[in-house]
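Given as structure tokens, the chain that follows is alone and in the form predicted on its own.
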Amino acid sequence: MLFHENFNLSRHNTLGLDIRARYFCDAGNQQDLSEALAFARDRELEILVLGGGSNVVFSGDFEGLVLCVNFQGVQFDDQKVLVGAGVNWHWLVRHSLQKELYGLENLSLIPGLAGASPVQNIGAYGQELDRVFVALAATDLHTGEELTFTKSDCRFGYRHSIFKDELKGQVAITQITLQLSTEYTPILEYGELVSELERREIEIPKAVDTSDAVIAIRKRKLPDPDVVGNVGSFYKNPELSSQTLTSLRQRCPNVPSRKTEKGLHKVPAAWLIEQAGLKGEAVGGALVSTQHALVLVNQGNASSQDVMALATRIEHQVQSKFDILLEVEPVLY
């Protein structure tokens, strides 16, 4: 194990930043990350375990053990693939369509990898992951206990896990289990999407047919953070009661919403944002992108400073214009 000291983290979050970590290390395997949470343990560091980056922001430098989990592995099981916490999310997507499995389609070009995804339970275009997630396993940061979590023992919500909530920094997740199927059914929810297979006059799509249009629309309306840095939307969608939607829309009567399996109706944060006067807003070196207004962009000198500076200045906007008080979706740090 190598255990790096003076770690710069910009090219380990997907936004840029110029980030110092005190300690950094890469673990590919379960005696990796033992040696890991000894080094930690002995010199009485905090850990943060890290992924792909694609859904951190960081406000400053980390003194602590930035913890790199890239187990690789793929291994299908029948209609269950079991994925290392390492693995590319839409490498995994793809793959997965060319065994003629399915049930990620819809989830297609979202960055990051594999063992992000049960934290955030990623969502798009209708579909998330609880909805093909059977387990997990992870690994105690404090004990070293090697420990299995359940579809409820997650408790997912709305782009939320427990290991967003108490099991914060907990642990380390070493391995997803998901359960696709031979059969595909479209789920076809959000208009954008079946416009676009309108648009390539698609009339019955096959799994490749709606992952590929969901890259499309991806590539069209997101920047890509390869070329821009960015971790994607900065903030979830407001889900609002139905007096609420009725309140806003006696002040806004255009505001768009959909109605959620709960009953709540989930309204666009980046029209809200866009509404506010607020595309193309600047601090520094963050910018509200032109091309989405739910994006903040690292123009290249952006300082996490900046970038905290603008959201703290959205969210005030947004909330004295409608009095919706909008939520951040990518972990803080």
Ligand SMILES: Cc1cc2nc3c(=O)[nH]c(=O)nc-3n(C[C@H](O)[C@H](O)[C@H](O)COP(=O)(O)OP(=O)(O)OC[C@H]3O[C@@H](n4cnc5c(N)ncnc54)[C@H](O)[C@@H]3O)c2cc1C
Given for the second form:
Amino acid sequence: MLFHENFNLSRHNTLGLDIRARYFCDAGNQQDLSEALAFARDRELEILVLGGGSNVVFSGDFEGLVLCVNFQGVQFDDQKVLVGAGVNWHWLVRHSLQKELYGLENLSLIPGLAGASPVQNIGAYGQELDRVFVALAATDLHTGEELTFTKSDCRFGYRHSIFKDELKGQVAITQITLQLSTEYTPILEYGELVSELERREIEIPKAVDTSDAVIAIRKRKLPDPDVVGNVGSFYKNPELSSQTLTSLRQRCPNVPSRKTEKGLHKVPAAWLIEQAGLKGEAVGGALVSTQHALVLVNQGNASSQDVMALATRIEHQVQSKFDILLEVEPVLY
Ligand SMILES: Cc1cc2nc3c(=O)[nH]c(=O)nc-3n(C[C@H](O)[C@H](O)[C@H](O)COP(=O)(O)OP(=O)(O)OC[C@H]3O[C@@H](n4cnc5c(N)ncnc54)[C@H](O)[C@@H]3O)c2cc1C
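Now the other one: the form predicted together with the ligand, given that the block above is the form predicted on its own.
So here's everything in the complex, that chain up top.
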């Protein structure tokens, strides 16, 4: 197995930051993973597990071992599917559609690998991963022990799980198991998705129609990370209590909101950023996208410091205008 030294990570983080890892390796199976853990243990290196790098922001070079978990393989077992952590997420969505197994359509075109999908319980257009999630296999980065996590062990929440919290940096997820269905139940809670289907004159969508519509909306709305560096939404949408929303509405009557299952009110962070006058705001090479205010883009030469300074400016201005503290969605290193 190859351990690269002083490895450039600019092609391994979709924000395209020009940073380096002291060591980098790609683990395709359990044997590779054991070797990587031994390598890090012998040199007392911190390990950072990486998938496609579409939800990480580096504050500088990483002085440890960046370990890419690249286990391949997709096994269908009736309506269950067991997926290697290194499988491309969007490929999985389309592959399961071809197999006439449904449940992933609304999560089409989310960048990254399957192994990272439970980390923030990926979600889009009214669906989150936990709706279909069964279990995952992982390896403890310190002991090498192979572990299984059930759905409740993962403590999923809105763009959250135990892996972003107390188990951050503790395990490498190697395989996920999802429960799909041969029957398609549309999730059409988002007006934008309904409008796109109407525009396509589709009254009763098949799963593939929903997937196609989601892809079209995403392509229109979000900057393509292959063209301009970004990590998608930079902030979570704040979830406010009824009382906080009422007091906010007294100052800003037009604030949009959507009620969550927990009875909270989700306010679009993009709206707050835009209303704070920050769309198009830049620090060095980092810019608040003019296409979508929730996305910070690398105009080509952004440094980690530019991105973090822009983020700090956004957080301060949103807090002083709305008294709301924005929470960063990607994982910061
Ligand atoms: C244009 C764009 C649009 C996006 N849209 C959405 C969206 O709609 N919904 C959404 O939820 N997200 C979205 N994202 C964020 C991102 O695509 C997802 O969070 C995705 O799951 C990250 O996958 P990744 O493989 O790139 O993970 P990485 O960025 O490599 O890693 C993310 C985190 O997971 C950890 N991790 C990764 N792999 C493993 C593993 N095998 N074991 C243990 N830990 C691991 C990393 O250590 C890191 O903390 C978007 C990103 C972009 C660039």
